[in-house]
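Coming up is one lone chain in structure tokens, specifically the form predicted on its own.
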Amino acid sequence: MKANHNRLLVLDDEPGICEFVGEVAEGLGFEVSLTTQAAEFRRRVSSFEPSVVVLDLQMPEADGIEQLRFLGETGCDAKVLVVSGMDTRVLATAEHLGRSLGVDMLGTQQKPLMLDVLEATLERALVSQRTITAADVRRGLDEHEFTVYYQPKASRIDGRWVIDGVEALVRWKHPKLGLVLPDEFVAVAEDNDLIAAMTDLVFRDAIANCASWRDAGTPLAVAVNFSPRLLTDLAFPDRLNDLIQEFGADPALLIVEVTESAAMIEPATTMDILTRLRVKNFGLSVDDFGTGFSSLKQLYRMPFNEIKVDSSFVREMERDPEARTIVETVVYLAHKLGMTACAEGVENENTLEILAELRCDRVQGYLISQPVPADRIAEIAASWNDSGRTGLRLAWSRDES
């Protein structure tokens, strides 16, 4: 059995590209294997057993399409990132072909490779090698080891992207493991009746900071994810309102995010809770829109005032016309239903410009900032807003859509 579950295999006929990708991957904790030879690549797929493959399309011996076919035929379960200097249509076609061959496609990237985009892509493919138990989470809660980070969000205002909000994201500052991300502990908390305590912690911190930022002259809307396990808690709207009163915060600046699929589990109870939240003037956002299978009839009856376009579509829309069409359609749908549209996963300027063209209202992603502690938000907001990011030369307003 391999000691490191995160193993990256690179095939590219340019040694410099191999070394660049390898250095980035090693920095993230991958064990790395590099080759410029197609035959050697096939041998290492078997011997190295990669969890991630970075594959160049244009190779002198056997091209990347042949290697995708090989990976599909051998049943390789690695996630595959295709890179090439070819145009985006070729990359999009290669990705579709890989999926049709049964390959787990991580995506595509056009050369020259951008460090921040490559790093963010490989981070998504990391496999946790730790086992977190309910006892671990309970101890962490008792010892106050959980904290809240905030990822800035920017809205399109007078032709510029302006940071005017954040999303609250729980983190675990583990004494031995370092900073632990939610993917490793939220499911454990949900399965062991610990999610309510964790959610209360996040809401309390978010509301306290919301009031603090407003008092300091930087009013920011704060979005908080709401666990599906709590969508039967009819007392939740009152508890949240009590926190607002305790800190003297503005409920209109707090946005409760509920995933599309979670909102449809028990529609009647969910509608009761969400409607009471809107009556109390809280914002409501339907998260990960487009990945669930909810009825549009059910969805439009829910009192949401924002739709978040899932990052999987946003990241791909530069090179995949179908992904762009989905994003455009969701933005159009949101506006027609009187909601705002927020796009997640914005990682480069081209994506930001496309979203401006599509008249998306809000954006969020590593291009703006990664999640950071609360005390860094004001500085990041000021720096970004002073830069005057436009995305497009032509200003537009929601009334034009």
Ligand code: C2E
Contents of the next structure:
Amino acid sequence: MKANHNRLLVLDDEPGICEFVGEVAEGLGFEVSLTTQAAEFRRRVSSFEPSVVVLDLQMPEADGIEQLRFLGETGCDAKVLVVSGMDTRVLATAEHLGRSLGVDMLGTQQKPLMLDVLEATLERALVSQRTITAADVRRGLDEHEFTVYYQPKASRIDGRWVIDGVEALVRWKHPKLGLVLPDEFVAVAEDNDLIAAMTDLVFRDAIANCASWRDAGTPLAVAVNFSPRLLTDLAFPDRLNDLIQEFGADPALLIVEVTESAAMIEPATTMDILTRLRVKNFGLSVDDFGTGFSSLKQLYRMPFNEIKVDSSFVREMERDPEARTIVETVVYLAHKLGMTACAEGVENENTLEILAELRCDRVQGYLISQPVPADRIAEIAASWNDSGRTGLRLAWSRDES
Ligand code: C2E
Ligand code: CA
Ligand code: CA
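In place of the form predicted on its own, output the structure of the form predicted in complex with the named molecule.
Every chain and every other molecule in the complex is listed next, the one we just looked at coming first.
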């Protein structure tokens, strides 16, 4: 077994850039391998087994696109970051091309490389040094170690952002590892037929809380993530309906989030399930919009109520005009199709203000709150919503008149 799972391979013809990226990565805990030669790079892809590859797009002999193709063809599972001095449009094209070649794209970055951006990007690619197995997850389920956190969602109402909903996010309170995030175990659950049990427990918790928030006088819409693996489960809408009955909850307050790419896997069955959910009056949301390849026609035909703009665009929109254009376009598209738009990953006031200008309907992100246990939601909603009323957030009510 490799000692360090975080292994970074850099290919750039400028040795200075290689060293800079290498130093940043080492600081984050990566084991690093640097090369300025395309042929050497290809050898190290198999000998070094990188978890992350940083690739310069413009190389003297074989350019970065050729390397992307090589990574795709050899089935390399590293996450790839493409860097180049070329304009952002070229970088965006390279990213799309990489994805279509089957490469797991970490993103792109324009040169000169900014230390903080590079660090944040590489940090996202850090994998935990531990591997969670199906047996662990099964045991965790049996021992009731999984729990649900909730992250507030705010809607723009009369020129203010008002918390009126939450997203349910599963957490694992592991006896030895502490709080484990879904990125470490959802895929394991999906690959081992454990995701249905996990999803059922999340829905149960979400529906129970939804009913109790309503009974306490603060009705909140609750969104739950629905694994693509379950989109073939034709009995799901009825099971959900039974749960709603059991807790006396309101289906209109329950939103099922399905990722854009999931919705396109088996459009016929997906459409069957989604339509039945809509008929039962549940809300439907397209998650991570902008990262998949859905056609507008398919999107138009699916009975969604909400589009969630992927956080990668939202987090970039402050400094990247193209990301801002994408967000603006998705908001426009959502409205044209009769849906609301929700931006996720809102981390600062400035982004919130831009989103108000773009007439985005809903927002979610660390600025409002991190995901928290259910019993903290009422207090967070009350203090956020009250501060709005005192006029602190009146800055963006002017565009409302
Ligand atoms: P997602 O549905 O896109 O959920 C949003 C993720 O972004 C959450 O991570 C949340 O903590 C994080 N986030 C929220 N605001 C911000 C922000 O301002 N900045 C940044 N950088 N991140 C923010 P989390 O909870 O780790 O969940 C990761 C993914 O795991 C989710 O992505 C979802 O795809 C999946 N997941 C979570 N819970 C469930 C579940 O119950 N069932 C299934 N099938 N998947 C789940
Ligand atoms: Ca989601
Ligand atoms: Ca999302």
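Note that the rigid core is defined as the largest set of C-alphas that superpose within 1.5 Å between two forms. Residue numbers count along the first chain shown, from 1. Given the structure is predicted, the values throughout are model-derived calculations rather than measurements.
If you line up the core, does residue 108 shift 2 angstroms or more at its C-alpha between these two forms?
-> For residue 108, whose C-alpha is compared between these two forms after core superposition, the shift is 2 Å or more.
Once you line up the core, how about residue 68: does its CA shift reach 2 Å between these two forms?
-> Residue 68: C-alpha displaced by 2 Å or more between these two forms.
So with the core overlaid, does the Cα of residue 214 end up 2 Å or more away between these two forms?
-> Shift at residue 214: below 2 Å after core fit.
Supposing the core is put in the same place in both forms, how far has the CA of residue 20 shifted between these two forms, in Å?
-> Its C-alpha moves by 19.0 Å once the cores are overlaid.
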